[in-house]
Structures are given as structure tokens and as C-alpha cells.
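This document starts with one chain, in the form predicted alone, laid out as C-alpha cells.
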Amino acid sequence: MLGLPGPEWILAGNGSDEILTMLVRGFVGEGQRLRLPHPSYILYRTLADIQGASWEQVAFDHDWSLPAAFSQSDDALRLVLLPNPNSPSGTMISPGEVAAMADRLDCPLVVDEAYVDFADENCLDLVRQNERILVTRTLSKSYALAGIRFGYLVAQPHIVAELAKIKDSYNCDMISIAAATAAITSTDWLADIRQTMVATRQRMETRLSGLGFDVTPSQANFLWCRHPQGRHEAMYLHCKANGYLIRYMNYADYGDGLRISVGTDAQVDACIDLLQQWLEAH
């Protein structure tokens, strides 16, 4: 299905949070660094604490597009971190700035797909052509099994080799490979997991945009939304209050803003639904 050569090329952990974790651990020493792209997944930042190394932040051009700070060179940078799709964003770089940013690297890059099963692209044929571009992928999103715990890393097979040895012994259980093994055979399901939600990622836009929210483009299962009134934990707690949980998410040195899953399409109407009797009354 990956159409790699064989399993070699893929190491699987207890979510794709043990991979990254993993990843820390096998490339970036105490006192090293590694990158990360701002705003983005928090986590990265925490896996370099625990690890006594440090980290920095590259911000986020005003259109979602990385800066070439984010690719430059550095003999203490160890390692960098792309989500891809990113959050809260739910945008892309696409593959062709992938390359040509690993090329420009001379440390590993790793892009996060943890949301890619519903974008566009993805960057799974570069790892093939760079060994230092490494993928991340996991089953908690588009599969919507976060409680089986089950990621897994593509990578050329001595970076896999290598870092198998510093994995658990046993970190992955038999029902959580049942039920991955189960997931990445269906599909048929997953092909129309995928038509639905765009088709209402489409319609939430939409909607959101007519109610005054800029609305960054998304190729995640979710939207990222700013209005100009502001007041976005208001709107949270109003949501919350009546039973529909959002994302209000707050980042130093940029801002704050909702993050909005893409449900049903009777869930989406009566959140959107919310939001605009909030501002209505506002």
C-alpha cells in the first residue's frame, strides 16, 4: 500500500508520538538542537526538553509558507521537525519545498503526515530519493483510532535499523496490530471517510467565511479561523457551554484563534450554528 520495497523501510511504535519521541532521542544530543516551524505542534518542543537538548522556532510566513531560515544549515542543529498538514493550520509545503529544503539540510527532516490522509499530496515517494527525509504517519486521525496507540515511521532501512534499537521491546501490543492491520486494508472505507469530509470541510469554509471568519485554507480534518471582533475564548465558551467542544488555542508571538474539527454534518451546523447566535448577540 506505501509501495516501498518491503517492511524494512517502516518502523511502527505506540502511536506517532513514540516515533517522534524516537527520533529525538536516536538524532539530537544533550545540548543539541533541534528546529521546529511556529505556530505548530507543541509536543516537539517538550521531546527536547525531556532529551536536555534545546530548541528553535522558525515563524510562519503571513501566508502559511516557511521561510528559508527554516532550511539553513547549522552545526548544532540535529534535527527538524515539519507537521505536514500542519496544526492549527491544516496547510501544506508541498513535496517539490520538501526536497528542496532537505537538500538544503545537512541534518534529518522529519514531516509529520500525523493529518495527510486528507490533503492533496503527501511526501512519502522523497524518502526514496533522501535519506535524510524521514515520514511520520499515524492511524489516530483519519481512522479515528487514537486508543489503539499506533503510528509508524518511513525511512530508508539503515536509518530503520538503527533506530529499532533504541525503541520498547514490545511497544506495540497484539490488538493494537490487529486493529491497524484491519484499518490500512480497508480502503474502500477510508476512500469514503475522505469524500465526506472534504465535501463538509468545504461547507464549513463556506459557512464560517459568511459569518466574517478568515478562514485559512485547510488540508486537515479541521479549520483554523480568526475573527476580525476577536474575542475567540468567548466564542469557545459559549460552544462549550452548550455542548460543542472547539480548539481555542493562544501562541506567543502570534496570537490566538479557533481550531474547528470537521464532525458530522448535523454536528457542523449546530456548532456553526452557535457561533453565530454569539456574534449576533455581540
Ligand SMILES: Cc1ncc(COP(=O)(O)O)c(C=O)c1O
Given for the second form:
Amino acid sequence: MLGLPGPEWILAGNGSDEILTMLVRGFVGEGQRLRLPHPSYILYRTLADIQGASWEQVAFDHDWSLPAAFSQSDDALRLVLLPNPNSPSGTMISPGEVAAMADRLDCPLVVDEAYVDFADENCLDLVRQNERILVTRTLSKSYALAGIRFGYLVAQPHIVAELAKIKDSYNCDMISIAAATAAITSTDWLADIRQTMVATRQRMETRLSGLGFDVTPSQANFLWCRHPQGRHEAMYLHCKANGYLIRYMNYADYGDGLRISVGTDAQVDACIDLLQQWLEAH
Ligand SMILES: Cc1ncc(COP(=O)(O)O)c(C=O)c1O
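Same protein, different state: after the form predicted alone, show the form predicted in complex with this ligand.
So here's everything in the complex, that chain up top.
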């Protein structure tokens, strides 16, 4: 499937959140530290807190690149987590840059590829080249199977073998394994979902930009956008009152914006019509 040597490179889990939990439990002890970019997936901080560990955030630059501080090594640092594509921005750090970051770090770098099937590139090949690069994947997004709970880690076999010691004995049930196997082997289905999503994402981007939104080019199945008028929360509430749920995000030290998932063409049009209606009325 992945052009990798065999199952000893893979650890399956109850969603990729469970894999992330195992990684933090395995690598970051009490009093030690993990690093994450900001704004990004908020679960990482919770996992550090549960562990009695600390966390530090390195802010993305305004073009969603990461400063050198993100890959600076230091003694207490035990794990670095990078959602790639990132949420909420949908932006990506290129595999070349990820490889360079891992070279600078002394600890593992987890590349969380939850949204990678919607992107043009991925970091899977890097796993072979550097034992410090660990890639997590999920069937929750591109396969639309969040309900069956199946995610996996790709890492060098000695890492997988150690992490397997701390997983629950039966962390994946037969139903999720059967469903995941059927989904992963159905490559046409994934290609269809991807193609439709990319076309709709493009159309959404054009329409939202036409309404004056500043839309960040996305490699994921959502768009991060901000309007010069601000008042994103009011826009979110207007959509919600009319039956359309988009995400209103408000980050300390960063500001707020809307993360809008790519739905069906009809859903996307109805949702953007609501935003247009709100903007015309205000
Ligand atoms: C960046 C990122 N990683 C991982 C996950 C977890 O996905 P799951 O546990 O469903 O595999 C999510 C879910 O929202 C996510 O946004």
C-alpha cells in the first residue's frame, strides 16, 4: 500500500487521536516538554496536560511558514508535533522543510497527516530516511469514516515495537479493522472523493474571495478565511441560525476567523449565500 517494507512499520489505533495519545505518553514524561505550532490542533496541549508535561507553542509567521525556533533542539524537549496540512489554516510545510527540521531536532517530530489526502505532497517517504520522523494518518477525513475510529502511525520498526508495548491490548475492534481494510483498498473511491472535494474547494475559494474574504490557499478539506469587516462571530451565528454550521475560531495572540468545511456543492452554495446575505445587511 505505502511502498514500505511491511506491517512492522505500522501501528493501528482507535482513530489517530489514540495514536497521538500513545506518542505523548511514550515520549513525554512528567516535567518534560512538547512543542507545537500556533494556531494548530488544540488536542496536543491537552495530551501534554494529562501527562503532567509542559508544552510550548511557536507561532506561525503571517504566511503560515514556521520560524527557526520551531526546530531548535533543547534538552527538555521530548516531542514536536506538526499538523501538516495544518488546522485551521489548511497550509502545508513542504517535505523538504520537514526533513530539514527533523535534522535539526534531537527528539521525534510527529507529522500529523490527518488531512494529507487532500494535499499535493506528503511526508511518508521521509520515515525511511530519518528515524525521528513519525507520520500519523486517519480514515476520519478523506475516507469520511470518523465514526469507525481508525488511524495509524507509520514509523521505523524499532519505534513501532516500543510504542506497541503501551497500547491497549485490543485497541482496534474487528468491525473497524474490516471497514478500514475495505476503505484503504478502494483507491477509486478515495480518488473520487478527493477530486470532487478539490473542485468544490476551488469554487468556494473564488466565491468567498468575491465577497471580500481573505482566503488562505488550502491543502485540506476546509478553508480559513477572514473578512476585513471583522465580526466573524456574528457571521457564524447567522449561518448557525439558518442551519449551517461553520467553525468560528478565536485564538489568543492571533485573532479570529472562520474555518469553513468543504461540503457538497449545494451545502457550500447555501452557506456562502447566507454569508453574502449577512454582508449585504451590515
Ligand atoms: C490535525 C488533526 N489530527 C488528528 C485528528 C484526529 O482525528 P481522528 O482521531 O478522528 O483520527 C484531527 C481531528 O479533528 C485533526 O484535526
